[in-house]
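We begin with a single chain expressed as structure tokens, specifically the form predicted alone.
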Amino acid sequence: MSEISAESSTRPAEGGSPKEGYDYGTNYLEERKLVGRWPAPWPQIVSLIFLAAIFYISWWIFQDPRGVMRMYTPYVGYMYTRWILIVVIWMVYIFDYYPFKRKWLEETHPALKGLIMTAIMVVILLVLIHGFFFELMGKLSMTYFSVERTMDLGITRFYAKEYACLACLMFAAIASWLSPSWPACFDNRPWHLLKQPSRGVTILVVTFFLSTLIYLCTMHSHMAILYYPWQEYCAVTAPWWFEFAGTVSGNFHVSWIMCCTVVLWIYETIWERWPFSEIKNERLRGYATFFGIVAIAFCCHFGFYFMQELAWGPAIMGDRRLWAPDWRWLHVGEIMVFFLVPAMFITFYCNNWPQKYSKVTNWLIRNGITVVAGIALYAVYYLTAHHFLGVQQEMSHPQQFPMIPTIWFINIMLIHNWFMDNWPGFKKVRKEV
């Protein structure tokens, strides 16, 4: 372990880069180097305890029941802890830093890079919620987007609300999906050699484009049953999804969906994207590793799902809770995330350890080591979450979602890592040529 440097690469140098001269930050990921500011586990145990304070201050102000702004309702808070993911990999993935100079990013002081860039994030944030979603589409388009019309329906407010940010936080699993599929399975390719912002700009619409496509092929059917009558007039109310599923909750899809998301981000960071890597043609290297991506994903989505009928017994159409087929769908994505957690901070914070060994040995222990992190913190979830989280303490309650707190620390560790190179606990050195 003392050799954990954190050198942090969530994307090959290979493949991406754009023509030459190009002053904006691409590559930044890839070209930085960070070292631990003291012999580990140091820097490491430093920035647990950061993460760790930052988040549960930022959760006592902004989500916690019992806090200050009380956000988690649960929608209105998982909303916006979507939508700050997929800002946050727009900003770094998509956009590679656009407008932010190299020079910049490379001199400026860790803490206040990351103040001015967390700042940016949380303006498009807001105008892309409340000006696209909440005017633009449920103001023009869909009634459910918009709280104030939903109102005039008849609909109380904090169902309004719920659903309009429901339906928000839907097409976020979507987009943190997609958005960040473009660059890791196909080197933003065919578009790599665009200078930035067209080449943002361009993915950012194709994957919004299949991002909207998707949705209402899964969630928008689940928007119109949330009412009664059924909108059957502008949605298929008898979903497609109904007979095989055993439900017409959108959770079913939340299932998959989510775990397309984690596994395309073990993919990125503890497998360093091997094994799809060893294909030489780019062309199917992209496809092999999308299509790769998807089918072990639903895996994962039918595995996780037959885990639970052996630990709990068959699920019950139109029962409630534990065994609800909806619920059950759902807590396939929920177990996925903690997965995702260790997974981030092996890569973030340790250099993908180990690195001594031979390809696949090192692949083995890393997942070895994320699968009994991610079974612990399971584990201390459930039997603590609800003492210092505001959370209930059932594992299926109705106000129950473990994906919040879990992305939560997931975008704070991403802002840490992405923003502010993991200072205070590391520091940028340059790289040996």
Given for the second form:
Amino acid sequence: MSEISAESSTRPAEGGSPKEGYDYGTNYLEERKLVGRWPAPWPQIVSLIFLAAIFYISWWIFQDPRGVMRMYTPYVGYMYTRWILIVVIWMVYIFDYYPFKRKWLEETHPALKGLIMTAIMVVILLVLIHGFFFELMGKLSMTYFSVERTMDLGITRFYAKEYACLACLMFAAIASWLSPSWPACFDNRPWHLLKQPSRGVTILVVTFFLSTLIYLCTMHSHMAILYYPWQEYCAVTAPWWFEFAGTVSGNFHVSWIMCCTVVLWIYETIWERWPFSEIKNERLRGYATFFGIVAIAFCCHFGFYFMQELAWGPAIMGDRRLWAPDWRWLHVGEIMVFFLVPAMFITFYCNNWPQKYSKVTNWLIRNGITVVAGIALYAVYYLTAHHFLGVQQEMSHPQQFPMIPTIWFINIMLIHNWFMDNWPGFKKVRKEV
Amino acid sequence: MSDKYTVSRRRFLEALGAGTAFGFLGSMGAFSYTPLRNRFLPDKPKGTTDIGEVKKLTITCISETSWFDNDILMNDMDDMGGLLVNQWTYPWPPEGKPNNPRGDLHPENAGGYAALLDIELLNGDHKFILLDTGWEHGWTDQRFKECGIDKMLKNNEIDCLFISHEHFDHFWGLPVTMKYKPDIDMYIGGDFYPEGKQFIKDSGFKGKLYEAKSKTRHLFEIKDKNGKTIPGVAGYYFPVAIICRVFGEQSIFVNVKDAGIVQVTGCCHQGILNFAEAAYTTLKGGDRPYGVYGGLHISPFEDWDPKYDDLVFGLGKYGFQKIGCNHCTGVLCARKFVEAGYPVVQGTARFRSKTTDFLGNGDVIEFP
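Hand over the structure of the form predicted in complex with the partner chain; the form predicted alone is what we had up.
Next comes the full complex, and the chain you just saw is listed first.
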């Protein structure tokens, strides 16, 4: 048996959770211990091969422009990728696997669990996208969410779909930052004592509301100027960030929102919630964590933009590709996601290696590995992705969205770790808390 | 010293490491988006390459209607899987092309892009460049005849064929040009795919082929039919990725005496400002942009993106005096340009061009 085990989350057990909450998956991730079936590094290598195989097969079937369904249009595929991420987060982080019973989670074969929970995820995904956004929101509220209504107004079918999917995916991007923020920053307080599904529904509604608020203040104006003339009576035009960001594009917000999302997950994984975990007062810790993550994210947001200016010269308003401010902002978000992939692998499959030094030393080493691996992944992606993913060459091509394959890979990691207990490379043993 | 003030080497290094990490993050935020950062950014050098001057440039729009119905074209693309699908796999016309020899998908919707550049040199001589060669063979041939291109080709009056990029609507009409002048000299980008090169062979090309350098931005000379450099004219290759799995676009600079630089493009996938910046940093006199002709690839399918509004805002400071846009510029974009007060030259909406908002088929523009 391997000395190196892998645990899916550094989320501490929730003190004070009612015993009834254990009927479902409350604290399942924290109490589960995944142990490699073979000596290290074989479980990690097997897992990487397994992930890569599932990634490539599913990419070919669903996304690849040379493949079967060709959803990388790009926004259709991008939307599903984003929503898979948020639905998986909801199922596990917000709802604690509800309605699956703890006994079922512990005793069912991981492959079967993966299949069943993935199927449920897909059903939720389709109901949300096609029911809530395309039908309800699109037909009763905001026209741009409806493909049919937008087509009726004269937009071609292709762009009607692309615009609707863009709006949908932006909502998911915001939610994928805010929804996990609640458990990660506030330990689900003040609703941590509620049973499931009450707690999940409450946090879902609260974070959905906050996501809606941020969506309306950021991406709604972006959507409103997609149409001619600008829809100035229903949205602020020109968007309020125009002069500061050097672009009217909502990519300015994609950048900082992605920075917030990635910093949050890095904090939750390889940082093991340090340094904010040093704050003993729960309420203060919650606010410090949330706003501290936002502050770090904004540093990355501006810092990576500056690095692009150093590399390629100042951006030029109205120019395209490498020199376009809107692409530079988007690319900040893309850069960040490249760092998230190795960070999650270190946590999910390497038990947050190393663990043998002090907390700070471990933290520094993990960050160092993540930075080096993220840069390597960035280079490999742009040098080779057009060969094996069917995407276009060149990093700033308008249809080049590395966030699609990287988040697709992250989705597979989440499903593999959260739904399937890292099977087949690992097996689950009970860990005492 | 008291023990309580003692710091171990390990603790010191840990604090140093963590402090450096957070200090780096903090400085990224505090410094990098302030005016202070400008001191690290390089100055933009003016270009020094002298390409000479011409007296006058006259461009005839042979065809700017690459397709006649946006919905049909976009639905074809949608059905095939979006904007990144390899164009050579489409069953669009012409029949017999490499990869997918079918050519029966909406041939009635296919048009093409082509333009004739009439360059009057300072000594009064004229040089002619055929920019692109259309798409659907029937339509291309019809427009060639209506503009007299067929006769000019037969009479060896045209110095060269300049293919801006490999896209179907600019390149797949090559057999029509070959029908009249198979030994014409031809300029292509440096990153044509194998299907494109096979298509050139299959089209019966027998002339001299000038291929730009692969994956490299560069200026290059354009020669007349006698192999002499045309003064005042230069090509520029932009290694940019383009939809439908095409790579690279080349465009033309013409330096018009007492006016400035005219930028002539097929689709300008590199971006009109990128093109202008290339003139600024490469050409002597490149800081005097005068005019534009061609597709600017902004809203080719009458789609929109907020970044295109950035262009509408940003174009003004370049001071173009004559904008002869059409084709993939999009009618919507042309209207926004006019609303912003830019000097867009109106068209006459003849020969199946649908709008007077920009130059159409059969229209002529002169610089100056």
